[in-house]
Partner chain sequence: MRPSGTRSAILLVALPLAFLGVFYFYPLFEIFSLSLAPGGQWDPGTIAALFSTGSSLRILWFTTWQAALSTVLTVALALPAAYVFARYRFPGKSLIQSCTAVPFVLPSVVVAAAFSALLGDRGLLNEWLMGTWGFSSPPIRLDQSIAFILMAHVFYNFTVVLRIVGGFWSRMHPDLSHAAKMLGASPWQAFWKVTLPVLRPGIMAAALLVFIFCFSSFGVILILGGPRYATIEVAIYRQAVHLFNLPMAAALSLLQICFMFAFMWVYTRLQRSASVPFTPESLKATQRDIATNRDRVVVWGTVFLIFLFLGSPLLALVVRSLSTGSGVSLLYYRAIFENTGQSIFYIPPVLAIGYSVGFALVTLVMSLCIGLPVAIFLSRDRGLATSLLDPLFMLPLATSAVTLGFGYIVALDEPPLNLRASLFIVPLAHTLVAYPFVVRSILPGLRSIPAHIRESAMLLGAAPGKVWWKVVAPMVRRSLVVGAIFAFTVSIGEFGATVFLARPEVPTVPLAIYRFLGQPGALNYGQAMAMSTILMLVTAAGFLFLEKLRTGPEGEF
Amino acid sequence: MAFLQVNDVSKSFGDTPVLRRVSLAMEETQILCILGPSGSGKTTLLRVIAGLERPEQGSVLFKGRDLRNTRPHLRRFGMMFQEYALFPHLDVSGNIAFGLHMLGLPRSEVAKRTGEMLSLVGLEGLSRRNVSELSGGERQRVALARSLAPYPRLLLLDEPLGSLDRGLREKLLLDLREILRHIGMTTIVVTHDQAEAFAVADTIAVMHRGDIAQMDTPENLYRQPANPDVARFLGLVNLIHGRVETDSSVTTPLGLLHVLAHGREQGEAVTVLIRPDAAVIRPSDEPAPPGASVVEGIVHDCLFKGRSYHVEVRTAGSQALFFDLPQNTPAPAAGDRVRLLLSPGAITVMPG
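Mind pulling up that one chain's structure, the form predicted together with its partner chain?
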């Protein structure tokens, strides 16, 4: 029996369907990330789990128990909102203590736990501070401490870092992961940022137009996206249409590519994904090792990105491909004709 299970949930606003028969399951102490572009329905799914939205169809089960008639305040789920929704009329410790008061804990216990939460998120000195005087990062921490204080059975985070600026985000991301792993909190994080999802999640569910397109570990997701939409959303753009030739090769406009295509019929239409880390430049006279594919083209642009070069190569069929080349090799210049060697492990085949 799964810790949390979502079965066939559908929800629409007016005539617009937002969730289309979504199902997922997660285990205790897992960190699940729901990743999707804006409008994909991920926040609505989170609010359905919280009980703030009522699904038209389907159910949410917690440890096998249907939550249909359990109102949000009785679910004992914690939730951190976009923009945090801190109570403006209470100070920092007043915000953190709110849920503890609702549990009816004695004053001394409330004070003790509030103190613990403040030190957990590293805000010891700020307990009497007005929330309007806090910085963005401090607000985020108060919101996290507030939702953790009553020891929720499940923590729901809606874009926890969404409204912060880039530099702050990376630091808080690591802190967030550290805190969640430290206390072993079962958590669902909603985000539109792949880097954020890859950094915190055990499992990622990619949402696309109100449905879960793929749910897997971050590694598997990156290696083997289920379809071109997922690949594109993960920032993988080298997608080429082709037809299966043999078990280990696909014909494409780029020529014959060596790639494992087990279990697919000959002639089946597929999309080939070439990951950006797949290529190395090789001199034109060097013979290709067995199993590796070769692509030739003209460098259109080359961007130095610190750890790597970001190169755009146009092939004869004027297909644009993007690669990250290690910076220890000499950089190609725009206009250069190059011969690229693609390692078979970095190429995958998807349906469509």
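Superpose the two forms; the largest set of C-alphas matching within 1.5 Å is the rigid core. Residue numbers count along the first chain shown, from 1. Owing to the predicted nature of the structure, the values given are computational and were not obtained by experimental measurement. Compared with the form predicted alone:
With a cut-off of 2 Å and the rigid core superposed, residue 90 has a Cα displacement that reaches or exceeds the cut-off between these two forms.
Output the structure of the form predicted alone; the preceding block shows the form predicted together with its partner chain.
Nothing else is written out below except the one chain.
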């Protein structure tokens, strides 16, 4: 029995369907990230799980119990919104303790739990600070501590770092994951940011047009996206139309690419994904290893990104391909003709 299970949930606003028979399941202590662009339905799904929206169809089960008629506050789920919604008339401790007072806990227990939360999020010295005097990162930590303080059975985070600048987000990402791991909190995070999802989640559910297009580990999602829509959303843009030649090769406008195509019919139309980490530059007179895929083209642009060079190559058929070459690779210049050796493990066949 899954810790949380969503079964065939549908939700519309007026005549606009937002969720289309969505199903997912997660286990206790898991960190699940619901990833998708604006309008994909991810926040609506989170609100259905929280009980803030009622679906027209389907059910949400918590430890096997149907929550259909359970009011939001009785579900005992913690929820943190992007805006944080801190109480301006309360100091840091007052904000964190608010939910504990609502539970009617003794003052000694409230003080103990508040102190634990201040320590957990690294705000021990700011307990009496007015929240209006805090930085964005500090307010985010207060909101997280307030969500965690009442011992929620499930934590729901809606774009928790969305209002912060990128530099601060990257720092707090690691802190957030460490905190959730430390306390073993089962968590669902909603975000549109791929880097945020990959950094925090055990499992990622990619939403597309109101349904889950793929749910997998971050590693499998990157290596084996289910379809071109998932690949594009993850920023994987080297997508080439082709036809299956054999169970280990596909004919494309780039030539014959050696890639596993098990389970697909000869002549079947497919889309081939070449990941940005697939290529290394090889001298034109160096023979390619047997079974290797080779692409030649002209460098259109080369951008230094610190740890790598982001290179755009245009092939003879005007196909634009984008690769991230290691920093220790000699950087090609615009106009250079290059010969790229592609790693078979970085090429994936998807439905056409």
